[in-house]
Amino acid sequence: MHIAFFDSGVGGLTVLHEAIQCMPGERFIYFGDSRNAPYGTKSREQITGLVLQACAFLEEKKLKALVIACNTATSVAIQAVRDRYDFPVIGMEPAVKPAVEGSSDKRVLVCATDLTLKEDKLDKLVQGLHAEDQVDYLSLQGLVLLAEHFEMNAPETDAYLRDRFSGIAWDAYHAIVLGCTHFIYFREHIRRLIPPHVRIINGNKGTISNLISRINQESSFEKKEIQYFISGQKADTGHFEKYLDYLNNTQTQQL
(Lines of atoms letter the chains of each structure in order from A and count residues from 1; the text may use other names and numbers.)
(Lines give C-alpha, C1' and ligand atoms only; values in the text may rest on other atoms or scores of the structure.)
Protein backbone atom coordinates (compact mmCIF):
# COMPACT_ATOMS: atom_id res chain seq x y z
CA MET A 1 0.00 0.00 0.00
CA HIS A 2 1.04 3.57 -0.61
CA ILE A 3 1.19 6.80 1.36
CA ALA A 4 -0.07 9.65 -0.80
CA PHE A 5 0.93 13.29 -0.57
CA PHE A 6 -1.42 15.86 -2.07
CA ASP A 7 -0.67 19.52 -2.73
CA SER A 8 -1.91 22.29 -4.98
CA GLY A 9 1.45 22.04 -6.78
CA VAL A 10 5.06 21.47 -5.78
CA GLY A 11 4.95 22.73 -2.17
CA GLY A 12 4.07 19.34 -0.72
CA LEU A 13 7.34 17.95 -2.06
CA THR A 14 8.98 19.62 0.94
CA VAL A 15 6.84 17.36 3.16
CA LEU A 16 7.53 14.31 1.01
CA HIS A 17 11.24 15.11 1.29
CA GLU A 18 10.95 14.89 5.07
CA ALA A 19 9.05 11.60 4.79
CA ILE A 20 11.64 10.03 2.50
CA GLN A 21 14.30 10.67 5.13
CA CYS A 22 12.21 9.45 8.06
CA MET A 23 10.37 6.56 6.35
CA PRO A 24 12.76 5.01 3.81
CA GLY A 25 10.84 1.73 3.56
CA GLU A 26 7.55 3.21 2.38
CA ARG A 27 5.99 3.45 -1.08
CA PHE A 28 4.88 6.97 -1.91
CA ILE A 29 2.54 8.69 -4.34
CA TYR A 30 2.79 12.42 -4.98
CA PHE A 31 -0.15 14.29 -6.51
CA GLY A 32 0.50 17.92 -7.41
CA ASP A 33 -2.52 19.81 -8.75
CA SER A 34 -0.27 22.23 -10.62
CA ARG A 35 -2.76 22.78 -13.44
CA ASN A 36 -5.06 24.42 -10.91
CA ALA A 37 -2.44 26.23 -8.79
CA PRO A 38 -2.40 28.47 -6.89
CA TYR A 39 -5.11 27.53 -4.38
CA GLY A 40 -4.59 30.54 -2.10
CA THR A 41 -6.52 32.87 -4.40
CA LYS A 42 -9.45 30.51 -5.07
CA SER A 43 -12.81 30.27 -3.27
CA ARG A 44 -13.53 27.68 -0.57
CA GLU A 45 -15.95 25.90 -2.89
CA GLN A 46 -13.41 25.68 -5.71
CA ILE A 47 -10.71 24.30 -3.41
CA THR A 48 -13.00 21.73 -1.79
CA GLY A 49 -14.09 20.48 -5.20
CA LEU A 50 -10.52 20.15 -6.43
CA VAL A 51 -9.36 18.36 -3.29
CA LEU A 52 -12.23 15.85 -3.37
CA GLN A 53 -11.62 15.22 -7.07
CA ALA A 54 -7.96 14.46 -6.34
CA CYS A 55 -8.88 12.22 -3.41
CA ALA A 56 -11.27 10.20 -5.57
CA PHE A 57 -8.37 9.56 -7.93
CA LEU A 58 -5.98 8.66 -5.12
CA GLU A 59 -8.45 6.34 -3.38
CA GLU A 60 -8.13 3.91 -6.29
CA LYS A 61 -4.40 3.52 -5.48
CA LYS A 62 -5.17 1.60 -2.24
CA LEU A 63 -3.81 4.07 0.28
CA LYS A 64 -2.37 3.38 3.69
CA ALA A 65 -2.67 7.10 4.49
CA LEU A 66 -3.11 10.48 2.83
CA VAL A 67 -1.16 13.61 3.72
CA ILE A 68 -2.78 16.85 2.59
CA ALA A 69 0.57 18.60 2.34
CA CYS A 70 -0.97 22.00 1.74
CA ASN A 71 -1.94 24.45 4.47
CA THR A 72 -4.62 26.10 2.34
CA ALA A 73 -6.27 22.81 1.34
CA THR A 74 -6.08 21.58 4.93
CA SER A 75 -7.73 24.68 6.34
CA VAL A 76 -10.57 24.53 3.81
CA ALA A 77 -11.23 20.89 2.96
CA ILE A 78 -9.71 18.39 5.38
CA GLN A 79 -12.93 17.74 7.27
CA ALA A 80 -14.77 16.96 4.04
CA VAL A 81 -12.03 14.46 3.15
CA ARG A 82 -12.07 12.82 6.59
CA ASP A 83 -15.85 12.52 6.44
CA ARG A 84 -15.59 10.64 3.15
CA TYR A 85 -12.67 8.24 3.65
CA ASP A 86 -11.66 5.82 6.39
CA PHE A 87 -7.88 5.79 5.86
CA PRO A 88 -5.84 8.21 8.02
CA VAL A 89 -5.87 11.76 6.63
CA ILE A 90 -3.05 13.95 7.94
CA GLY A 91 -3.20 17.71 7.45
CA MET A 92 -0.84 20.65 7.74
CA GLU A 93 -0.97 23.28 10.44
CA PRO A 94 1.19 26.41 10.71
CA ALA A 95 3.74 25.75 13.46
CA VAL A 96 2.41 28.53 15.68
CA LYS A 97 2.54 26.51 18.90
CA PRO A 98 6.33 25.92 18.99
CA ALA A 99 6.85 29.50 17.87
CA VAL A 100 4.83 31.14 20.64
CA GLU A 101 6.19 28.75 23.25
CA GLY A 102 9.71 29.87 22.41
CA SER A 103 9.35 33.34 23.90
CA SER A 104 6.94 35.29 26.05
CA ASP A 105 8.23 38.79 25.40
CA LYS A 106 8.69 38.85 21.61
CA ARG A 107 6.32 38.47 18.70
CA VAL A 108 5.76 35.81 16.04
CA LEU A 109 5.18 36.52 12.35
CA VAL A 110 3.02 33.89 10.60
CA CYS A 111 3.46 33.91 6.82
CA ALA A 112 0.88 32.11 4.70
CA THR A 113 -1.27 32.37 1.57
CA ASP A 114 -4.10 34.87 1.25
CA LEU A 115 -6.82 32.30 1.94
CA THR A 116 -5.08 30.58 4.86
CA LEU A 117 -4.80 33.96 6.57
CA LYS A 118 -8.52 34.58 6.08
CA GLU A 119 -9.67 31.19 7.40
CA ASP A 120 -11.14 30.77 10.89
CA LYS A 121 -8.94 27.71 11.40
CA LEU A 122 -5.80 29.83 11.84
CA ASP A 123 -7.55 32.32 14.13
CA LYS A 124 -8.85 29.45 16.28
CA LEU A 125 -5.36 27.96 16.48
CA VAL A 126 -3.92 31.26 17.71
CA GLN A 127 -6.82 31.84 20.11
CA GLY A 128 -6.43 28.33 21.53
CA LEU A 129 -2.86 29.22 22.42
CA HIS A 130 -3.99 32.53 23.96
CA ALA A 131 -1.52 34.21 21.61
CA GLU A 132 -3.71 36.82 19.91
CA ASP A 133 -1.55 39.64 21.27
CA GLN A 134 1.68 37.93 20.25
CA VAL A 135 1.07 36.87 16.62
CA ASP A 136 1.05 38.93 13.43
CA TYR A 137 0.17 37.76 9.91
CA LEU A 138 1.85 38.41 6.55
CA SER A 139 0.84 37.09 3.13
CA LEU A 140 3.64 35.78 0.92
CA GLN A 141 1.24 34.59 -1.78
CA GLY A 142 3.68 35.57 -4.53
CA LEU A 143 6.14 32.86 -3.51
CA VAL A 144 3.74 30.13 -4.61
CA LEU A 145 4.03 30.80 -8.34
CA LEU A 146 7.76 31.51 -8.06
CA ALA A 147 8.12 27.98 -6.65
CA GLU A 148 5.79 26.50 -9.27
CA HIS A 149 8.00 28.00 -11.99
CA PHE A 150 11.21 26.82 -10.24
CA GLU A 151 12.34 30.42 -9.86
CA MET A 152 13.74 30.18 -6.36
CA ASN A 153 16.96 31.92 -7.40
CA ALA A 154 15.46 34.43 -9.83
CA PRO A 155 16.25 38.12 -9.15
CA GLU A 156 12.58 38.87 -8.56
CA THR A 157 12.51 36.45 -5.62
CA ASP A 158 14.70 38.56 -3.36
CA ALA A 159 13.02 41.73 -4.67
CA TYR A 160 9.61 40.35 -3.72
CA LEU A 161 10.74 39.31 -0.24
CA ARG A 162 12.49 42.62 0.40
CA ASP A 163 9.29 44.44 -0.53
CA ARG A 164 7.09 42.24 1.68
CA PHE A 165 9.49 42.54 4.63
CA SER A 166 9.98 46.28 4.32
CA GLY A 167 8.81 48.17 7.36
CA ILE A 168 8.90 45.15 9.70
CA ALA A 169 10.63 45.98 12.99
CA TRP A 170 12.48 42.68 13.38
CA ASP A 171 13.74 43.56 16.84
CA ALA A 172 10.20 42.91 18.07
CA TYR A 173 10.15 39.33 16.71
CA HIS A 174 11.82 36.10 17.71
CA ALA A 175 10.28 33.75 15.11
CA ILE A 176 8.80 33.62 11.62
CA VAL A 177 6.47 30.72 10.78
CA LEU A 178 6.36 29.45 7.19
CA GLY A 179 2.69 28.54 6.98
CA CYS A 180 2.74 27.28 3.39
CA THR A 181 4.77 24.33 2.15
CA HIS A 182 5.81 26.28 -0.97
CA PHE A 183 7.58 28.82 1.23
CA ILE A 184 10.13 26.28 2.50
CA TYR A 185 11.99 26.44 -0.81
CA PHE A 186 12.82 30.03 0.09
CA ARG A 187 14.09 29.41 3.60
CA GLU A 188 17.65 30.40 2.80
CA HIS A 189 16.53 33.52 0.93
CA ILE A 190 14.50 34.54 3.98
CA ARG A 191 17.41 33.70 6.29
CA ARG A 192 19.63 36.16 4.42
CA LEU A 193 17.06 38.95 4.69
CA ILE A 194 16.16 38.77 8.38
CA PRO A 195 18.27 39.10 11.54
CA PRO A 196 19.97 35.94 12.86
CA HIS A 197 18.07 36.05 16.16
CA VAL A 198 14.75 35.41 14.34
CA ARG A 199 14.06 31.66 14.11
CA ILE A 200 12.48 30.22 10.95
CA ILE A 201 9.94 27.51 11.79
CA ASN A 202 7.78 25.22 9.67
CA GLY A 203 5.44 22.33 10.44
CA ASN A 204 6.87 19.58 8.25
CA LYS A 205 8.61 17.55 10.96
CA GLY A 206 5.50 17.65 13.12
CA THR A 207 3.36 16.49 10.21
CA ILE A 208 5.58 13.48 9.50
CA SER A 209 5.76 12.61 13.19
CA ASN A 210 1.96 12.62 13.25
CA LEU A 211 1.88 10.42 10.14
CA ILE A 212 4.33 7.91 11.66
CA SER A 213 2.21 7.66 14.80
CA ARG A 214 -0.86 6.77 12.73
CA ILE A 215 0.46 3.91 10.60
CA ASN A 216 2.48 0.72 10.70
CA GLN A 217 5.75 1.39 8.91
CA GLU A 218 7.05 -0.96 6.23
CA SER A 219 10.49 -2.52 6.11
CA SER A 220 12.92 -1.25 3.47
CA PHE A 221 12.51 -2.12 -0.20
CA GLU A 222 15.41 -2.46 -2.61
CA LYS A 223 14.93 1.04 -3.97
CA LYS A 224 12.87 4.14 -3.29
CA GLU A 225 9.46 3.95 -4.97
CA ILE A 226 7.58 7.16 -5.75
CA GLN A 227 4.81 7.63 -8.30
CA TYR A 228 4.14 11.18 -9.48
CA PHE A 229 0.94 12.69 -10.86
CA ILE A 230 0.02 16.18 -12.04
CA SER A 231 -3.71 16.87 -11.74
CA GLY A 232 -4.57 13.20 -12.27
CA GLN A 233 -2.14 12.51 -15.12
CA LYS A 234 1.06 10.49 -14.73
CA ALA A 235 3.93 12.97 -14.52
CA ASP A 236 7.50 13.04 -15.71
CA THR A 237 9.67 12.04 -12.76
CA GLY A 238 12.24 14.69 -13.56
CA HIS A 239 9.75 17.53 -13.11
CA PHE A 240 9.33 16.74 -9.42
CA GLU A 241 12.72 15.25 -8.62
CA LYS A 242 14.52 18.48 -9.52
CA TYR A 243 12.71 20.00 -6.52
CA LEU A 244 13.80 17.13 -4.27
CA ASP A 245 17.37 17.61 -5.53
CA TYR A 246 17.10 21.32 -4.75
CA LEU A 247 16.00 20.50 -1.20
CA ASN A 248 18.85 18.00 -0.82
CA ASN A 249 21.36 20.59 -2.00
CA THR A 250 20.10 23.37 0.27
CA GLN A 251 19.99 20.96 3.20
CA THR A 252 23.62 19.98 2.55
CA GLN A 253 24.63 23.64 2.48
CA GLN A 254 23.09 24.13 5.92
CA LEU A 255 25.22 21.35 7.48
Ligand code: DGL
Contents of the next structure:
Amino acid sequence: MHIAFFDSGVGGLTVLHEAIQCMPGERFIYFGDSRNAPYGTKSREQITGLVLQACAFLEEKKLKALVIACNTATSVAIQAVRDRYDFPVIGMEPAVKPAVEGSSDKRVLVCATDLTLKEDKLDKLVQGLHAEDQVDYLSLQGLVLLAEHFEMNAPETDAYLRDRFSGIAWDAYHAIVLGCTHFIYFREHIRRLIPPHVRIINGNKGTISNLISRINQESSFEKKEIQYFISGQKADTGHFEKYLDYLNNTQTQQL
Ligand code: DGL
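Structure of the form predicted in complex with D-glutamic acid (DGL), given the form predicted on its own:
First the chain shown before, then all remaining chains and molecules of the complex.
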Protein backbone atom coordinates (compact mmCIF):
# COMPACT_ATOMS: atom_id res chain seq x y z
CA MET A 1 0.00 0.00 0.00
CA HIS A 2 1.17 3.49 -0.86
CA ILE A 3 0.73 6.96 0.56
CA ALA A 4 -0.06 9.36 -2.27
CA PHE A 5 0.72 13.07 -2.35
CA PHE A 6 -1.21 15.23 -4.76
CA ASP A 7 -0.65 18.83 -5.84
CA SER A 8 -1.30 21.07 -8.83
CA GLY A 9 2.41 20.70 -9.60
CA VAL A 10 5.69 20.70 -7.73
CA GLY A 11 4.48 22.41 -4.53
CA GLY A 12 3.43 19.21 -2.78
CA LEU A 13 7.01 17.95 -2.99
CA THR A 14 7.75 20.30 -0.09
CA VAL A 15 5.27 18.24 1.96
CA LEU A 16 6.58 14.91 0.64
CA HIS A 17 10.07 16.10 1.60
CA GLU A 18 8.91 16.44 5.20
CA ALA A 19 7.28 12.98 5.05
CA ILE A 20 10.42 11.30 3.71
CA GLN A 21 12.29 12.50 6.77
CA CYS A 22 9.67 11.41 9.29
CA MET A 23 8.46 8.17 7.65
CA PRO A 24 11.46 6.29 6.27
CA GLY A 25 9.71 2.92 5.83
CA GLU A 26 6.83 4.03 3.61
CA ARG A 27 6.19 3.77 -0.11
CA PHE A 28 5.11 7.02 -1.70
CA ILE A 29 3.42 8.11 -4.89
CA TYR A 30 3.71 11.73 -6.00
CA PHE A 31 1.19 13.14 -8.46
CA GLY A 32 1.85 16.68 -9.69
CA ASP A 33 -0.77 18.04 -12.05
CA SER A 34 1.79 20.36 -13.65
CA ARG A 35 0.13 20.29 -17.08
CA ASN A 36 -2.84 22.04 -15.46
CA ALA A 37 -0.97 24.36 -13.07
CA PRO A 38 -1.69 26.86 -11.72
CA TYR A 39 -4.92 25.96 -9.93
CA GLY A 40 -5.18 29.25 -8.03
CA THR A 41 -6.47 31.17 -11.06
CA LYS A 42 -9.06 28.54 -12.04
CA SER A 43 -12.71 28.20 -11.00
CA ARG A 44 -13.92 25.93 -8.19
CA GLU A 45 -15.60 23.66 -10.76
CA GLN A 46 -12.45 23.32 -12.86
CA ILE A 47 -10.32 22.51 -9.82
CA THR A 48 -12.79 20.00 -8.40
CA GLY A 49 -12.91 18.26 -11.79
CA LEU A 50 -9.11 18.07 -12.01
CA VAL A 51 -8.75 16.81 -8.43
CA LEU A 52 -11.36 14.07 -8.92
CA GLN A 53 -9.69 13.02 -12.17
CA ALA A 54 -6.35 12.68 -10.37
CA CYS A 55 -8.00 10.75 -7.52
CA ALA A 56 -9.57 8.30 -9.96
CA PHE A 57 -6.06 7.61 -11.30
CA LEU A 58 -4.55 7.30 -7.83
CA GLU A 59 -7.30 5.04 -6.49
CA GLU A 60 -6.09 2.30 -8.85
CA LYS A 61 -2.75 2.29 -7.05
CA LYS A 62 -4.29 1.01 -3.80
CA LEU A 63 -3.72 3.77 -1.30
CA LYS A 64 -3.44 3.68 2.44
CA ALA A 65 -3.81 7.45 2.55
CA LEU A 66 -3.97 10.47 0.28
CA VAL A 67 -2.45 13.82 1.17
CA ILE A 68 -3.87 16.72 -0.79
CA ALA A 69 -0.65 18.69 -0.49
CA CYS A 70 -2.23 21.80 -1.93
CA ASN A 71 -4.07 24.49 0.02
CA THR A 72 -6.01 25.57 -3.07
CA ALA A 73 -7.30 22.08 -3.94
CA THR A 74 -8.12 21.43 -0.28
CA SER A 75 -10.17 24.60 0.02
CA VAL A 76 -12.52 23.64 -2.80
CA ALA A 77 -12.40 19.88 -3.31
CA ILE A 78 -11.56 17.99 -0.12
CA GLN A 79 -15.17 17.23 0.76
CA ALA A 80 -15.87 15.78 -2.69
CA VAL A 81 -12.82 13.52 -2.33
CA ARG A 82 -13.74 12.39 1.20
CA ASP A 83 -17.27 11.62 0.07
CA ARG A 84 -15.96 9.23 -2.61
CA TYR A 85 -13.14 7.31 -0.93
CA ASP A 86 -12.68 5.24 2.20
CA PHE A 87 -8.96 5.82 2.72
CA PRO A 88 -7.90 8.72 4.94
CA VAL A 89 -7.70 12.00 3.00
CA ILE A 90 -5.47 14.59 4.64
CA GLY A 91 -5.80 18.18 3.48
CA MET A 92 -3.91 21.42 4.07
CA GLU A 93 -4.88 24.86 5.17
CA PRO A 94 -2.79 27.99 5.76
CA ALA A 95 -1.10 27.71 9.18
CA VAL A 96 -2.95 30.71 10.62
CA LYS A 97 -3.49 29.08 14.01
CA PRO A 98 0.17 28.75 15.10
CA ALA A 99 0.82 32.20 13.63
CA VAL A 100 -1.86 34.01 15.62
CA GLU A 101 -1.16 31.99 18.76
CA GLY A 102 2.45 33.11 18.71
CA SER A 103 1.39 36.70 18.57
CA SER A 104 1.62 39.53 21.01
CA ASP A 105 0.08 42.69 19.65
CA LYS A 106 1.40 42.43 16.12
CA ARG A 107 -0.27 41.26 12.92
CA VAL A 108 -0.03 38.19 10.70
CA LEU A 109 0.31 38.34 6.91
CA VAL A 110 -1.30 35.31 5.27
CA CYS A 111 0.05 34.67 1.76
CA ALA A 112 -1.78 32.24 -0.51
CA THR A 113 -3.11 31.81 -4.05
CA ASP A 114 -5.87 33.98 -5.50
CA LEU A 115 -8.40 31.21 -5.02
CA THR A 116 -7.47 30.26 -1.45
CA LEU A 117 -7.82 33.92 -0.47
CA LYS A 118 -11.28 34.15 -2.06
CA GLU A 119 -12.70 31.02 -0.43
CA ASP A 120 -15.02 30.98 2.60
CA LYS A 121 -12.91 28.24 4.13
CA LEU A 122 -10.16 30.71 5.00
CA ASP A 123 -12.63 33.27 6.38
CA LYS A 124 -14.13 30.57 8.58
CA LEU A 125 -10.72 29.48 9.80
CA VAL A 126 -9.81 33.05 10.78
CA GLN A 127 -13.22 33.71 12.36
CA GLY A 128 -12.95 30.46 14.34
CA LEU A 129 -9.71 31.79 15.82
CA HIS A 130 -11.29 35.21 16.51
CA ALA A 131 -8.39 36.67 14.57
CA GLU A 132 -10.24 38.84 12.02
CA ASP A 133 -8.61 41.99 13.41
CA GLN A 134 -5.14 40.54 13.42
CA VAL A 135 -4.77 39.12 9.93
CA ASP A 136 -4.02 40.62 6.51
CA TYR A 137 -3.87 38.82 3.17
CA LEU A 138 -1.53 38.90 0.19
CA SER A 139 -1.69 36.83 -2.99
CA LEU A 140 1.66 35.54 -4.20
CA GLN A 141 0.06 33.64 -7.09
CA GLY A 142 2.96 34.53 -9.40
CA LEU A 143 5.32 32.31 -7.39
CA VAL A 144 3.47 29.18 -8.51
CA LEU A 145 4.64 29.25 -12.10
CA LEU A 146 8.08 30.51 -11.08
CA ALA A 147 8.41 27.34 -8.97
CA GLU A 148 7.06 25.17 -11.81
CA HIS A 149 9.82 26.60 -14.02
CA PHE A 150 12.45 26.10 -11.30
CA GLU A 151 13.10 29.83 -11.23
CA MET A 152 13.66 30.12 -7.51
CA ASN A 153 16.72 32.30 -7.96
CA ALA A 154 15.81 34.08 -11.20
CA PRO A 155 15.89 37.90 -11.35
CA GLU A 156 12.14 37.85 -12.17
CA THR A 157 11.50 36.13 -8.84
CA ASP A 158 13.35 38.81 -6.94
CA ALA A 159 11.55 41.57 -8.84
CA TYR A 160 8.16 39.90 -8.26
CA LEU A 161 8.66 39.49 -4.51
CA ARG A 162 10.02 43.01 -4.07
CA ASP A 163 7.02 44.37 -5.92
CA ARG A 164 4.49 42.35 -3.90
CA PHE A 165 6.17 43.31 -0.62
CA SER A 166 6.54 47.00 -1.46
CA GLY A 167 4.43 49.12 0.83
CA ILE A 168 4.17 46.49 3.58
CA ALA A 169 4.95 48.07 6.95
CA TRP A 170 6.79 45.07 8.42
CA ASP A 171 7.05 46.65 11.87
CA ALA A 172 3.34 45.95 12.29
CA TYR A 173 3.80 42.19 11.68
CA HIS A 174 5.28 39.36 13.68
CA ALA A 175 4.66 36.53 11.22
CA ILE A 176 4.09 35.68 7.59
CA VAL A 177 2.22 32.47 6.71
CA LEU A 178 3.16 30.65 3.51
CA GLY A 179 -0.29 29.27 2.70
CA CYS A 180 0.60 27.58 -0.58
CA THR A 181 2.98 24.66 -0.86
CA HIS A 182 4.74 26.17 -3.89
CA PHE A 183 5.79 29.16 -1.77
CA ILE A 184 8.04 27.03 0.45
CA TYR A 185 10.73 27.02 -2.25
CA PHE A 186 11.07 30.79 -1.75
CA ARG A 187 11.56 30.76 2.05
CA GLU A 188 15.20 31.75 1.87
CA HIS A 189 14.50 34.49 -0.61
CA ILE A 190 11.63 35.85 1.47
CA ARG A 191 13.85 35.65 4.57
CA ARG A 192 16.35 37.95 2.89
CA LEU A 193 13.65 40.50 1.95
CA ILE A 194 11.86 40.87 5.28
CA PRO A 195 13.11 41.92 8.73
CA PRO A 196 14.41 39.19 11.07
CA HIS A 197 11.70 39.70 13.71
CA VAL A 198 9.03 38.42 11.26
CA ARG A 199 8.67 34.62 11.55
CA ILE A 200 7.99 32.57 8.43
CA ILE A 201 5.41 29.87 9.15
CA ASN A 202 4.07 27.01 7.05
CA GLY A 203 1.79 24.04 7.70
CA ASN A 204 3.89 21.19 6.31
CA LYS A 205 5.03 19.72 9.64
CA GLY A 206 1.48 19.85 11.01
CA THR A 207 0.18 18.05 7.91
CA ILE A 208 2.67 15.21 8.33
CA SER A 209 1.88 14.85 12.06
CA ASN A 210 -1.77 14.63 11.09
CA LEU A 211 -0.95 11.97 8.46
CA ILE A 212 1.09 9.91 10.94
CA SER A 213 -1.76 9.96 13.45
CA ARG A 214 -4.16 8.62 10.79
CA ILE A 215 -2.25 5.56 9.51
CA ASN A 216 -0.35 2.49 10.64
CA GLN A 217 3.28 3.16 9.94
CA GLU A 218 5.32 0.42 8.33
CA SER A 219 9.03 0.05 8.60
CA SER A 220 9.43 -3.04 6.44
CA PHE A 221 10.93 -1.28 3.44
CA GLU A 222 14.59 -0.56 3.77
CA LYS A 223 14.90 1.76 0.84
CA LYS A 224 12.61 4.67 0.18
CA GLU A 225 10.45 4.17 -2.86
CA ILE A 226 8.72 7.01 -4.68
CA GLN A 227 6.81 6.77 -7.94
CA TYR A 228 6.24 10.06 -9.74
CA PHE A 229 3.43 11.04 -12.09
CA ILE A 230 2.75 14.26 -13.98
CA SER A 231 -0.93 14.73 -14.79
CA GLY A 232 -1.54 10.97 -14.96
CA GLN A 233 1.62 9.95 -16.85
CA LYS A 234 4.75 8.36 -15.45
CA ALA A 235 7.26 11.12 -14.89
CA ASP A 236 10.98 11.34 -15.21
CA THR A 237 12.30 10.88 -11.65
CA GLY A 238 14.97 13.54 -12.17
CA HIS A 239 12.39 16.22 -12.86
CA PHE A 240 10.92 15.94 -9.37
CA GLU A 241 14.08 14.90 -7.52
CA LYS A 242 15.83 18.12 -8.44
CA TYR A 243 13.21 19.89 -6.32
CA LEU A 244 13.82 17.53 -3.38
CA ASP A 245 17.56 18.18 -3.76
CA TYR A 246 16.87 21.90 -3.79
CA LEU A 247 14.97 21.55 -0.51
CA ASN A 248 17.81 19.49 1.01
CA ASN A 249 20.31 22.14 0.01
CA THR A 250 18.37 25.16 1.19
CA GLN A 251 16.87 23.86 4.41
CA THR A 252 17.54 26.14 7.36
CA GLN A 253 16.50 25.52 10.93
CA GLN A 254 15.74 29.07 11.91
CA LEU A 255 13.36 30.89 9.67
N1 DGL B 1 0.41 24.39 -4.35
C2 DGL B 1 -0.85 24.98 -4.32
C3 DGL B 1 -1.32 25.44 -2.96
O4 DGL B 1 -0.83 24.94 -1.95
C5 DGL B 1 -1.53 25.60 -5.49
C6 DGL B 1 -0.82 26.44 -6.45
C7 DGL B 1 -1.57 26.70 -7.73
O8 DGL B 1 -1.62 25.78 -8.53
O9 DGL B 1 -2.06 27.84 -7.93
O10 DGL B 1 -2.19 26.26 -2.84
